[in-house]
Each structure stands twice: as C-alpha cells, then as structure tokens.
Amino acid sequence: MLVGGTPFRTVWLEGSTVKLIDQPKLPHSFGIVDMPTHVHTARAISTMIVRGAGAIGATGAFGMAQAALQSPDQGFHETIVAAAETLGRTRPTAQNLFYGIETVLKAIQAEGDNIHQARQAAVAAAQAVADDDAACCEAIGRHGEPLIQKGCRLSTHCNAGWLAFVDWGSALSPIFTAHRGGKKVFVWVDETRPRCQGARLTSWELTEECVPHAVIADNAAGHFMRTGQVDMVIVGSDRIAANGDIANKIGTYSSAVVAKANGVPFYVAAPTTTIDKDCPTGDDIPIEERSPDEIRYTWGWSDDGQFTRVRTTPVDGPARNPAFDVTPAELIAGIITEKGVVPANPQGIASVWRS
C-alpha cells in the first residue's frame, strides 16, 4: 500500500534485521523501527509495535529466519526450537502467528544437519509466508468486493487493513477494491477501545486511500444500525474455529449481535491461515488478557505536541482487559477468504482450510 505515494509493507527482512512500521506512533507519526534479533522481534509482537493476525504471522516467521541466520552451528537446532518457543509465547490468540512460526520451523528441520541450507530455507520460507499473506489479502478484496453495492455504508471494528497484515488487509481489502472501482462507499469506523486501533489505524488507512468515513465511539454502532445507516458489517478475525466461530478484537461480538437484531449482514474476512482446524469451537480459543493499564490510561498527542498518556480511571480503580471475544458462527453471514466466500459452518470451513 502507499504512504505518501511510497509503497510499503508492514514488515520485511533486510539481512538479518526485521523492519517494522512503528504502529503505536500512528497516526501522528510514521516511522520504521529495526529489530536486530528474534528476541527484539518477539518483544515487538508482545508490545504491539506490530499487531494484526497476518502481520504478526509474518513477523513470527521472519523472527524464526533471524534465529536461523544468527544462531551458531553448535546447538543450532536446540536454539531454533527455543526461538520458536520465545516467539510463540508473545500473543496466544492469533492463529497466524503459530502458522508462521511452524512453517519456518518445518522448513529448517527438513534440511537436517545441513546448517547452511537450513538458514537459506528459513529465509525463503519466511518470505513465502509474507508473500502469501499479501496475495491472500488481495484475493480477499476481489472475492469480497461483489458483496458491496454502490453507495454502500459499511461498519468495521478494530483494524483489519494493511497494517494488520503484510499488505491489503482482510476486512478493508474489499472496501479498498470497491472504492477503487468507483462504488462510492462510506465506512463507519469503531474507535475500538482500549487501544483505539480503529480511530488511530483504520481511519489513517482510509484517509490515505481517500475513502469517506467517520470515526464513532464503539457504543454508537448500534445507533447507526438501528436507524438504517449501516448496510453491511465487515470485520477481521484472529482465529477461526472448525465450526465457524471466530475470535476477533474485543467488541466484535457486540457488533455482531446488534447487526443480527437489525437485519444487517455481518461478514468476516480472513485468509485461510487464520483457520485452526484443531480448535473445535470458539470456546476452545485462548483469549489473551492484557495489562489493565491499557484500560486505566489513554495515549495520545497533547495540544502542545507531546505524545503522552493520561489516566482515565480512579487511581485505585480495578480494571479487566480481555483483548478478544468470540462471535458464534450463527451470527456470521459468510467468511470471505482468498478462496471465495464460504458459510460459517463446519462444511464451509473444511472446504477451504489448508492441509
């Protein structure tokens, strides 16, 4: 995607350094940060310098390539397994992370004791994960675009655009494609507390693409649906269970329930790497709970130009911070994948998952 006319991906590998867009600084400042080792890369995932299912999947894959490039010959495979564990502990919900790590790990192990070839295989496998993610998301745009009518008013939650993947995104990809095709869409952007990925990131992406939109408070989405101002909802997903249940950013379930109550079709967009065929239902998806400080404090730019945080709760006020929730399959009109739109049921999921 273009930033000020320059093409960027969310994550890439230069030599043995992982390069990332510094997402916490957006939309106020655009910059690239370097992760020199897989330990730094793991920390970038856990602290959400990079976030979003596909983006952390590719980042995890590149982290494994880093470990392969930088590990000594002596104890090479033991070091690689340890690196996989370090990267895998960063965030528990997004399936793409584990897909990226396992893909590169298998490529390394397939080379046996040939360490030189294992290093080359790791880099090639990681790059393939990233390229596949970008290609899948572009295909999601092609398959999802026909669902969007001219003048469609859409609602989305969190950020499932190109910042959440290597390029294009999932939920925003059909919207970008429809906009570029002249369908004159409009997007209601949930702010997505507590980290405000919608207000900060989705709005920034839509602004870069010149897509008309408005940021709204999370609890305003129901108002716009009830008053007939939303024609369709598209969200992303961090993990899809075998029965069609999905986990996505906290607040997605609420949006789905309100959409169902008001007859608004609710679609999920995700590459098939997000499917966890070993996860029977949404109840089996691990839900990450992050620091309560993300609830207690808000980050932003002050009027005097300082990037700072302010407390929004009483000093001794308790807080809970689940990062994701589960939306049951029966609330989902369809799942938009790179292979086409499928129903959110076991048959639909099985028809597209990767072996």
Ligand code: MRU
The other form holds:
Amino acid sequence: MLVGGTPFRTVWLEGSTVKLIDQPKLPHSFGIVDMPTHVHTARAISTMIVRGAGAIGATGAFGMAQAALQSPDQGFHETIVAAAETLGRTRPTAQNLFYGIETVLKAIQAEGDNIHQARQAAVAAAQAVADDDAACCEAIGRHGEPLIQKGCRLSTHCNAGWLAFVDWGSALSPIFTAHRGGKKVFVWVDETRPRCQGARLTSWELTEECVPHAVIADNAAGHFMRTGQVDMVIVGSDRIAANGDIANKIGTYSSAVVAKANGVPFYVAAPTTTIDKDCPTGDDIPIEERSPDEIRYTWGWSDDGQFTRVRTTPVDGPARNPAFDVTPAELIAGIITEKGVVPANPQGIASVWRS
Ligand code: MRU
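Given the form predicted alone above, what does the protein look like in the form predicted in complex with the ligand?
Okay, now the whole complex, with that chain kicking things off.
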C-alpha cells in the first residue's frame, strides 16, 4: 500500500537483513528498522515491532532465510533447527507464524547436504511466503467486496489491515476495495485496548486511504450496534480451527455476541494459511498472555511532542492480559478467504484448507 505516495510492504529482506516498518511508532512517525540477525528478528516479533498474523508469518520466514544465509557450513542443519525454535517461541497464537517458519525449514531440509542450494532455497521459499500472503490478501478484497453494500457502515476490531500482513490486509482489504470502487463506506474502529492497534494502526491506514471512519472505545461498540448504526462487522483472525471457531484479538468475542444479539452479520477475513487443520476446535488454540504492564500503562505522544508512558492503575496493581479470545463458529456469518467466502463449519473450512 502507499505511504505518502510510495509503495511499502511491512517486511522484506535486503541481503541478509530483515527490514520492518516500526509499528510501535505509528501513527506518530513512520520509519523502517533493520534486524541484522534472526535473533533480532525474533525479538522484533515478540516485542511487536512487527505484529499481525500474516506479517509475523512472513517475518518468521525471512528470519529463517536470514539464519540460512548467516549460519556456517559446519553444523548448518542443527543451527537452522535452533533458529526455527527461537523464532517459533516468540508468539504462540498466530498460525501464520508457524506456517512461515515451517515452509522455509522444509525447503532447507529438502536440499540435504547441499548447503549452497539450501541457502538459495531458503530465500526463495521466504519470498514466496511473503508474495503469497500479499496475493491472498488482495484476493480477499475481491471476494469480500460484494458483501459490502453502498453506504455500508462497518465495524472492525484491532488491526487486520496491511500492517498486519505483507500488503492489503484481511478485514480491511474488502473495505479498501469497496472504497476504491466508490461505495462510500464508513468504518467504526474499536480502539482495541491494551495496545490500541485499532486507534493507532487501523485509523492510520484508513486515513492514508481517505476512508471515512471514527475510532470508538471498545465498550462503545455495543451501543452503536444496538442503535442501528452498524450494518456489518468484519474482523481478522490469528488462527482458525477445523470446526470454524476462530481466535482473534481480545474483545472480538464480545463484538460477535453483540452483533448476533442485534442481527448484524459478523464476518471473519483470513488467508487459508491461518487455518490449523490440527486444531479441532477453538478450545485447542493456545492463547497468548502478555505482560500485565500492558494493562497497567498506556503510552503515546504528549501534546508537547514527547513519547510518554503513563500508569492508569495503582502501582503494581494486579492485572491480567490475555491477547486473544475465541469466537465460536455459530456467531460467524462467513469466512472470507482468498478462495472465496465459506461457511464457518467443518465442511466450509475443509473446502479451502491447504494440503
Ligand atoms: O497482537 P497482534 O497485534 O499481533 O494481533 C493480531 C491482530 O492484529 C489481530 O488479532 C487481527 O485482527 C488478526 S491478525 C491479522
């Protein structure tokens, strides 16, 4: 997507350096940071310099390519397996991360003892993961756009825009496509405490694309649905179970329940790389729990231009911070994938998953 007229992806490889958009600084400043080794890349994933299912999937893949390029011939395969473990320990919920790492690991291992070829295969496989993610998200836009009526007032949670993928995004891709086609949409953006991906990132993306929108407190979403001001919800997903249950950013379940109670169709948009065939139901999806400090503190720019952290709870007040929740399949009107819109049930999921 364009930033100030220049096309950007969220992550790419230059030589053996992984380049990332510095997401914690957005929307206040736009910059690129360099990750010189796969250990730095892993840390960028766990500290959420890069975040969002597809984006961390591609970053994990590029981290593997980086490890292949930088590992000595001696003990090459042992080093690569250790790198896969390091990258895989960063965040537990998004299926795309494991897809990205494993795709590159298999490409390396398929070359056996030809280390030179293994390095080339790693770079090609990582680039293919990133390109596929971007192409899937563009196709999600095409498949999801017909669901959006002219003048539609949508609601979304967290950031499932292009910053959460390599390009285009999942939930925002049909919205961008509808907007570019002149459908005059409006988007209610849940701020998405505690890390405010909606307030910081989704609103920034929509502003860059000139899509009319308003950021609302998470607990205002029910009010706007009950008073008939929301026609449709589209959210992303970090992992889809075989029965159609989905995990997404904490607060998604509440939005789905309120949507159901008010007859508002609730759609999930995700590439098929988010499906975990080995996960029978949502109860089997590992839910990341992050530091309670993300609840105790909030941060942003003060009006005098300082990047500031402020505490909103008593000092060391007890807090819990699950990063994701599960929305059961029965609350979901459909899953928008790069292969089309499918029902959130075992047959629908099995009709699109990758072999
Ligand atoms: O914790 P994050 O920011 O990595 O969470 C991922 C997300 O952005 C959301 O859950 C999103 O809606 C789905 S991932 C594209």
